[in-house]
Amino acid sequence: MHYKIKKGLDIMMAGEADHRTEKLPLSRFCYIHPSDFRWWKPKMLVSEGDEVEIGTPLFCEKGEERVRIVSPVEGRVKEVLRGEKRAIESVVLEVSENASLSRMIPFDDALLSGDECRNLLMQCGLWPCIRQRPFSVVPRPEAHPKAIFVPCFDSAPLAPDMDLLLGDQLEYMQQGINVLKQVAGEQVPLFLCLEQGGKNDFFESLDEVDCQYFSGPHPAGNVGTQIHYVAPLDTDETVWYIHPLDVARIGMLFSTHRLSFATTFALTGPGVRHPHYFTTVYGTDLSALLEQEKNAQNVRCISGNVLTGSKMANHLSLRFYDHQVTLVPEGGEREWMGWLKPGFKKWSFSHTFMAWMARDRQFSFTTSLQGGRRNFVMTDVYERVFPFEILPLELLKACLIKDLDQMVELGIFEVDDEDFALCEVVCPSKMECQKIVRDGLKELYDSTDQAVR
């Protein structure tokens, strides 16, 4: 089926990624955030000193001990760091010299039911590669879902080809895809979202899929539109989503019996002097390629992109389920006579500036806000660009005043914090409208897993 999305809005920014595939060499540390799975509390299962290969726990939920995240490299635990009150930040990897890629995992296939996969999954530290909506956190072992999704496209700002993230990994699609329906049940769809008019033959080859076909501008390609249009969420009801490149890491395993954790990235953004794609795993240092990259002093690194992408403070690494690294110098200068200038060269989503009418420009955005902060203002901009049919502006409100029961009613479970990221682009109150919804889904989430226990 096709869904044309109509409300949106696609920003065009400079930077985009050329078509061309570099090897990145494994740095020489590598940073594993716990941070990256939603409200997680971690327990440490290494010390610092212990020797680890792909594959070893490093730590997992507290409280369930099956679901853990494990070492994408060779080598051994440098150090835990730790912020406010002992909360571990991140676990640092040192990465031994010449350090394979994969390793054998051995397993009977014979004896594999869809609880052994689940375990397996887990044990090998990929069942987190696996998320559920509503508030797009790891599932928990026992969970069955209606639906399971996979984008095969992103609309965001300067989003990554997927058939150059792919690359070789597309034979393992196929495996991935049997893997998670046998995971899931059989009864179970599995939505293959597909860009209408893209290159689609490879993925609409695949069997026990069911293909939706989405155009329009950005947030076309976002899970939470597609969710929305094609199985929408009731109060009682959860779906899975995966990317395509952890379906065929799933994949690879199941053919293979080799677990990996190696990726491609598009290095993209304004502030890029050759943007193009990398290829390393996970969690690698990226200092010195960012330090080479980069094309000013004051350059903003961001895992992710520009929108809902996370700034890369005191590491420099690629997140565990990011596929794309975006620069944007930092601004914040003030400007001799601001808006009165024509801006020729000023994006603009209300036509302030002349800009508007080339609308094939890419622009080189900065940081800058553009503007002053200050309470709501009731107009009908979020409208313009929020293609669900929700109220945007009264769901943001009742995040704030933390009125659980009016969430609810407006369908805060249809919703993520990365659906709101074009509301708060156009927003004129230069509100944070995503903080607002991860917050109110956080009071949410906590209050319902307090009922479940």
Second form
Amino acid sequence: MHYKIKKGLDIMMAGEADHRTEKLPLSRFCYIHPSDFRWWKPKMLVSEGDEVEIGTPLFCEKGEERVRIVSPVEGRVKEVLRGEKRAIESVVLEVSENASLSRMIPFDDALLSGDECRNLLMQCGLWPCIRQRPFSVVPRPEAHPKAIFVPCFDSAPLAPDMDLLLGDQLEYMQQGINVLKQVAGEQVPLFLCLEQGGKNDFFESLDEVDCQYFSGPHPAGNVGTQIHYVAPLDTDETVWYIHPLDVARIGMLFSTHRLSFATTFALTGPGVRHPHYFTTVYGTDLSALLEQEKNAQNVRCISGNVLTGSKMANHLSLRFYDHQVTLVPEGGEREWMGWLKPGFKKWSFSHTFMAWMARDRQFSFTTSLQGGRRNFVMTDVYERVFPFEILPLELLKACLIKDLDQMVELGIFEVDDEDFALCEVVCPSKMECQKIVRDGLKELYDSTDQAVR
Amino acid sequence: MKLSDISDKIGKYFEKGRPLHKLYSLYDAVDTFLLTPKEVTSGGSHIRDAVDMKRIMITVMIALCPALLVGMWNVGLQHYLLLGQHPGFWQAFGYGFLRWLPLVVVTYVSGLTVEVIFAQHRGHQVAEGFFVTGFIIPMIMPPDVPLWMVALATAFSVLFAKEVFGGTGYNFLNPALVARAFVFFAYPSVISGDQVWVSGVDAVSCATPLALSLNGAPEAMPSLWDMFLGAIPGCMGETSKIAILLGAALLLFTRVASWRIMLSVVVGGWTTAALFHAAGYCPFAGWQQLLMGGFLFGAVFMATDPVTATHTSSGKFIYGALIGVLAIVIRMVNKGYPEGMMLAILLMNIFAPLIDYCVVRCRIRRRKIRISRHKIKL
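Output the structure of the form predicted in complex with the partner chain; the preceding block shows the form predicted on its own.
Following is the full complex, with the preceding chain placed first.
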């Protein structure tokens, strides 16, 4: 079926990645961040100085030892960095010289049942590739979804091209899909969400999938939007979603017995000299590359896209779920009477600046907040960029006052903070919409029974 | 030395623990007025739209300017006409400007004082909302209203219609209208009757077209063209319909004001007036009613205040339509007070949360139905 998304916004940003892929050699260090896995309280399974291989468990979620994060490289645990209240901030791995990118995992693949596939995914650290809506958390080991979503295009600003990301991994997609179907149950539908009019031939040729087509501005490519249109969530339902590259990774493990955390990412943004694609291993130290590629001194490095990505603070590395690195010049320049100027070069969704005349032009953005924080004043800006059958302002207010019943009734289970990213961008009151929604979800998550999660 | 450095240097005296800390909100207001804030995004979206509340408010003020400028000219024109003179453009405009200037200064001083005290007390930044309120208040008062009354009304409205509820964004009544309502109910003699609408001429009866139309003197009505241009007695802001429509065009194009509200107020008012006309209550056609009094000004600049209007999109239609209906009903039924727009908007301000509540419940029900339908499909 074809869904036309009408509300939304494509942000034209300078720094699109060229269609060429460079192989990045393994750097000396690799950083794994437990904060990639939402609301985890990690429990370490290795200690400093331990030797690790690809697939050696590093940490797991407290109280659930089966769901673990494994080492993506071969080497040694150099350090476990802790932050406030001794929470683990990152695990630093020292990569051995001449380390290989994959490792053979022996298993008997003749008669693998659904549960055995599940266990193998958990053992190899591939289970966390799957995430669950509501809450966007890693599903519990015994969870059963009502559907699986594989979003096969990305509509975020400067989003990487899926064909280039997948590259030669395409061949493993079918096997990965078979495994996912087996894990979730044969009757559970698996939706491939494709861009209407895109290069879909390969995806359409896959078996056991249900293709759904989307067109329109961002967030048409967000999995939240796709779930909302294809299979909206009731309070007692869950769906899973997984990136195509991770489907291929699972497929590779099951068809060749090789476990690899090699990945491809796009280096993009107005702060980059030569934006293009790189292949590497997730978690690898990118500081040398970014130092060489950034085109100004004060640049913010973001793992992910500019709307939802996380700022790389001390350790510059690609996060677990990201396939894009964006560099944006830091703002903070003060401008004389900025609010009064015609604003020929100011990007705005509203028509209050003269730049509306050239909205298709690529703008060079900075991280300036561009105004002061205020209470909610404007009431209809959010709805213009929010394609859900949900009242965004009312939901934000329910989150702020922690009215759990109202949140659920308004449909918070269907959304994630990333769905509010555009609202946050266009908000004239400079509200932190994503944080408000995330805090609301956390409040709800903590109050829900484990079994329902 | 750059201006931002100078500002930073001065700012040090206003930091916590320093002698001038009690005036920090004032410093911050002046600082961010002159220079855009240096704050950068933290978490969430890393880039932001260039629009902020200052830009929104300045857009509204620009939209108000045509009505204000024509209004100034008209105040002078009416004054000289009543004295039997025919002034030149600049003479009339100059007179009107001199009537407006003390009003606007008094409004801003009185309102901003309250605003800054509250911002300082709460440790907030000074919100921009009052810039528009203070701009509108002189435009909806009679030109000869005593200054102390304006000061009192403004202070009252900022304090009791806005700040006690938490400031801009939390108020449920339009502060500018509250200021007008305050004068209307506390000092009725300066804001009603036939003798207040022309400046500087004592005790000469000069009714507004609206009053004439309702009190049985339609033959004394000015031409429709005069009503459209704005050469009629009335408040400074409300007389020129063409200037108000110019402002409306800017507000709609920049998407600062809601088209839903504007449209539904006009449709609601027009329909009601047409019904009254059809029933024989009133000799004027529906569309002529829209040109009288403050109807259009209220529809464009007051009813569309996003904070006090309904917040849901479908609620905006109900809210606007009811304002239009009520304004005309008050006009027609209560001939003692022809200007119903102010009361209609204030009344609907009070009902806006109720409308929103109903709309939200409807949407929740619709969502449940939608989900149950999708279940069957799967």
